[in-house]
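The form predicted on its own is given below as one chain in structure tokens.
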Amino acid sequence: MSKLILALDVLDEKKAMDIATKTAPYLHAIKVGYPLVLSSGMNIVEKLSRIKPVICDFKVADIPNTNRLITEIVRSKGAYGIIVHGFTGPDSVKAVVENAGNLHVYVIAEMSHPGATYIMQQHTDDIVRIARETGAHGLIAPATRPERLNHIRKIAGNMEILSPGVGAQGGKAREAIEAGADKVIVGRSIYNASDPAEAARRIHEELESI
């Protein structure tokens, strides 16, 4: 099974479908966020799901009832997973988990950009605890800071860890896996490449060699 997840943050539906089709042999899943969904509509989740499992990176962060409604919509579109924030508290995360059905719920332990070190990092341990206690499937932890990823792995138990920030943000795929990630998330280094399929193949093969 591939350890590579494509973050498909393009704005054109046709381009998104083309890249997804060409890179599919090297992917575990496709992650979509607001850029693609806002430009193409939620039906893009259904379309991409016919190619590869889709994780909806909506960083859900609201009151429990709103989180429940978002989760139900995502589930109805045939998604594989949903990404949520944990700083809103256990009741908000629990609302997603309890309404997820077969959806894999991933809680963001720490984001990959520099700004995450200002406030979010101070609460990472609490967020991981919330994720574990509410029954979430996995966590999101930064490939850009392997030492933090390693720390999160030590307190995450057997939860699945997906690690963004590989490529354009400076994270290294091999380092992320060695630090404790189960899979890595790569966006611009693939979808902005002149040959996205070849870029995905190289990363996939690097991960397979670990």
Given for the second form:
There are 2 protein chains.
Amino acid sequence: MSKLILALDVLDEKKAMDIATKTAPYLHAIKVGYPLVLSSGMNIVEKLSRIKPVICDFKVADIPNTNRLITEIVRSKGAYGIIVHGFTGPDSVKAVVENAGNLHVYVIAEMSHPGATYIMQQHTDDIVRIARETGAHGLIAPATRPERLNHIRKIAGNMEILSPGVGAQGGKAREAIEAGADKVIVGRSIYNASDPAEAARRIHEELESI
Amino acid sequence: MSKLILALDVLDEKKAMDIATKTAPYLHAIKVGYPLVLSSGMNIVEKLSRIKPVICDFKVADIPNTNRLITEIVRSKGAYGIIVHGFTGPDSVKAVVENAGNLHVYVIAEMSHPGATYIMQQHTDDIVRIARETGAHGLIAPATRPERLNHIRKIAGNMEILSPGVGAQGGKAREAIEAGADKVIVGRSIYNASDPAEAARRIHEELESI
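So that was the form predicted on its own. Now I'd like the form predicted in complex with a further copy of the same chain, please.
After this comes the whole thing, all chains and molecules, with the earlier chain placed first.
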């Protein structure tokens, strides 16, 4: 099984389907966000799901009732996973988990951009606790800060950790896995490569060799 | 000019257009969220904008580059405003403000659900500061907690404050305005009413009398 998740952050549906098809043999799953979904419509989730399991990176951060509605729509399109924020508190996360069915729920323990250190990073431990207590499946933790990823691994119990920020953002696949990530998320280094399949194959093989 | 914003949290496009048309004479703007947009497609924003200005309540909470992409899509559909989270830090909010063009950017100072007291409420003042320093147009502050709304009014300078939670969630229109809100956001009490136009008219007249 591959440890590689493709962050398919392109805006064009045809390009998205093309890259997904070519890279599929080397992927565990495909992560899509709002830019692609708002550009091409929510049916892109159904279409991509025929190729590989799809994780909707919607960073859901609303009141419980709205979180529930978003979760139900994501489920209805056959997605594999959903990514939510935990800073909104346990009731908001619980509303996702309780309505997730077979959807894997991933809570963002910490983000990878500079601004994440301003407020969010103070609450990483609280958010991991919320994720565990509400019964979420896994966590998102940054490959750009391996020492933080390692800290999150230590307090995460046996939750699955997905780690974005590998490649263009500076994170290293090997470092992320060694720090405790179960899977790494790679975007630009694959979808902007002249040969996306070859780029995915290489990262997949590097991950296999660890 | 009306002080009433309709939170159009229905899932069906036809129903949404029908309620918007009937209540329009009493509204300042219409707020839409992801449940409606994911169900009916992003073009609903263009369609509703022909009736009233539309505020996209997307609670944008991503890294700067993704925040920028979401903002650009919202702009391209002719929306009037966008609602973003501030807990992600100044760089994420700035990415929205700098790419907003004529879009009014509203930062969530505090949410109305119980879980908001868990982590977010500790950072209301930080988030208001981020909103002011990045040049956002306004803030979102809860009608369900008038004393908090009043506190936010005091530190908000001359930023416009929109206040959700009026009606079914327990907040009172008059109390919210007296505590410092410029506009109130009402959902279920209007769209679930047997006569949405009449419900909107009554709240509008109450607001006019303050």
